[in-house]
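What follows is one chain in structure tokens, specifically the form predicted alone.
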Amino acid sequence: MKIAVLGGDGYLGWPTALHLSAQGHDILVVDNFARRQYDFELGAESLVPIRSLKQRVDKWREISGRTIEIMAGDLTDPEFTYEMVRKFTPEAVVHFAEQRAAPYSMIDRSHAVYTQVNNVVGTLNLLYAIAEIDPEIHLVKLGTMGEYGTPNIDIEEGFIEITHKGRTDVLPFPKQPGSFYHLSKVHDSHNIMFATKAWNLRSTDLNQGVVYGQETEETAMHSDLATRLDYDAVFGTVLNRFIVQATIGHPITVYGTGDQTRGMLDIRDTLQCIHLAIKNPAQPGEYRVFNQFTESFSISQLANLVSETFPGHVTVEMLDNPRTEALSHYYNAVHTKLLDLGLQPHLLSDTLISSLFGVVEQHKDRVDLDVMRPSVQWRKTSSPVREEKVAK
């Protein structure tokens, strides 16, 4: 198939264009490289180092003798994308090519317009070039667990069944997200849903989980082909910031109380859940929803695991939690569609995190003890035009 992967030059979009290349798919990245310029803006950068799109695609032909097109270019421009779709002529989208930090979004009024701007006007572009140029196109795209927040109920896979004053029909499933971030996703599954309905689209909607795990098969064949390993507060996901933690002698900084429950998955279950959505379309005019993540953790239970699993002192440091989020709560979320389709999890082990620790290991002197301290604060507002004229 012909496959364009939007934000391809990211944490989860590059291992993804490696591996659907890998398996005999016409691949093009589409990146405007917004992900790099955020390390400049806040002072981070990988752990790992990774090269330019460009040297990446360069090492992938050489070893493997498939070619990945690439395009620059900004999905907030409807002519770029609009002629994306029409040059490229792709029978699947995935769609990755968003800001994806919820702290990011949290930073103060402007990071949280972009976020919204940048992800919902994207999306819309995008849902209107696909509609335009080719119905027939398969979207996929990549939301979040977040969207549905912590209910005190069983979390069903994107709908439910409500019965009211005698009457019954299937429903979204109520929406509580925790951040700008979530809530730019919440609108992107609304957007999509209704664009689906009324112009006969096919589109699948992955709710995944926090991903954790820096390897893949494809990436693990030359350093050139290394993906992102963040680790700091902004961008860093949760087990990869503790065994960046764990391994340098730093304590584990856990939030709160570290009751909250989170849904989880390994990088290369990513890429086995974009690939079976991809095998497997959805039908003209569905939106389908698939929770994407295979096992769940408290965030203690990840700490206590990383402790255990490394082999030297780890201690653990509770800290004030910056999020406005519900410190302990019920979690249980229904993640069976996928499973259905043929995946096969790679459960969280030790040998996992053993390997995990090797990696970092490797490159622990590139390490900022000043980026992994939480910075950003939900329950405070910052407007750099509101303080300047305050000033004035």
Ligand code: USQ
The other form holds:
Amino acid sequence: MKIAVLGGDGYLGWPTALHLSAQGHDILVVDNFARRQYDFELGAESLVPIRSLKQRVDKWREISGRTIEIMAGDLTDPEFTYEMVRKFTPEAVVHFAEQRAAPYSMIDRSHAVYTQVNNVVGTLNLLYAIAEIDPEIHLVKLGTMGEYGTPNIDIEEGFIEITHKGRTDVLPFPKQPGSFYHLSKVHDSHNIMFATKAWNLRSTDLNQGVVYGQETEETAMHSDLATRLDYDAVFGTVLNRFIVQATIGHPITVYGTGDQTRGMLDIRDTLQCIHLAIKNPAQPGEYRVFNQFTESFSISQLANLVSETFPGHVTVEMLDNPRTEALSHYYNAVHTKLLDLGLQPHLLSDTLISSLFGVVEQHKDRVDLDVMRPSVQWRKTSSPVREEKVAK
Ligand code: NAD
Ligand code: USQ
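Can you now output the form predicted together with this ligand? The one shown was the form predicted alone.
Everything in the complex follows now, all chains and molecules, and the chain you saw is the first one.
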């Protein structure tokens, strides 16, 4: 198949592009390199060194004999987005290309606005391009489990049957997201559902949990094929951060009581899930939602797992939670649709954690302690424009 991987220079997009290419598909990678810019802005860097997109693609051609095409551009630019769809004529589009860090979206007004404009407008341009150029294209869009929040009932896969005053309907599951980033995904979901019905599109919304891990079968073939590993307090995700912290002898930073629970998955399962969604496309007019995670853990459980697996001494520090989120809460989310399609999960194991210790050990001299502690506070609004007005 011809598959466009949007955001294909990122943590998940790059290994997905490689994996789909290795399965024999023709791949186009699209990216505007915003992720590399955020690093400059934040003074942070991937722990594992990463090559430029061109170097990555050249190395892959040398190793596998397969070509991955590149188009550099921004999805918020409609001309670029239309041109990309028109020129490449994809059968499926995998859309990773969004600003994806909740803390980044909560820095201040301009980062919240940037996140929502980038994510919502990019997706809207893509929906129009697909509808006007080829409505047969299957859109596989990365959403997030965080769209649902933490309700006191079981979380269903996208939709819930509700009986109200004697009448029954199947309705989108209520959304209670916890950051302007997570809200952008909710807005995307509504736009995709509406456009799919209005224009008879095919779409799959993958509500993915927190991803951990760094190596996949293809990225492990050569260091030039490595994907990024973020550990800073803005882009680093929880288990990856805990593993880096344990390895360098930094306390593991549990926010709040550590009772908050999240659905999680191994990076290799992200690749498997995307491939399964593409192989089993949505029907015309169908908007479907898959909950893409394999296990749930509380933050304290993750801290304990890392402490117990690490061969040396580990300390755990309970920090005041910089976020606004429920701590003690019920969490039971359905996740059967991808298993029904054949997903074979890589469950979290001591072996995986130990192999990540190994990856971190190789690069631990690159850790910058200045970016480790949380710097963004959910409860504080800091808006330079407003402060200026107040000062006057
Ligand atoms: P990432 O930031 O590493 O990759 C996203 C890529 O998209 C980057 O390379 C960036 O430059 C590009 N991009 C952003 N805006 C763009 C635009 N307007 N036009 C073109 N390219 C643009 O993020 P990731 O961790 O690989 O996540 C990929 C997707 O998966 C995101 O949509 C994210 O919300 C979702 N997701 C990630 C996780 C996780 O734990 N990493 C979990 C659940 C869902
Ligand atoms: N946390 C800590 N200590 C840390 C870092 C995080 O206790 O050092 C806690 C947070 O308070 C939160 C949980 O760990 O309760 C998860 O935080 P995270 O930064 O790992 O993940 P999150 O902000 O939810 O975002 C990540 C990705 C995002 C994706 C989301 C999936 O960055 O793109 O959408 O995971 S989900 O969580 O299901 O919404």
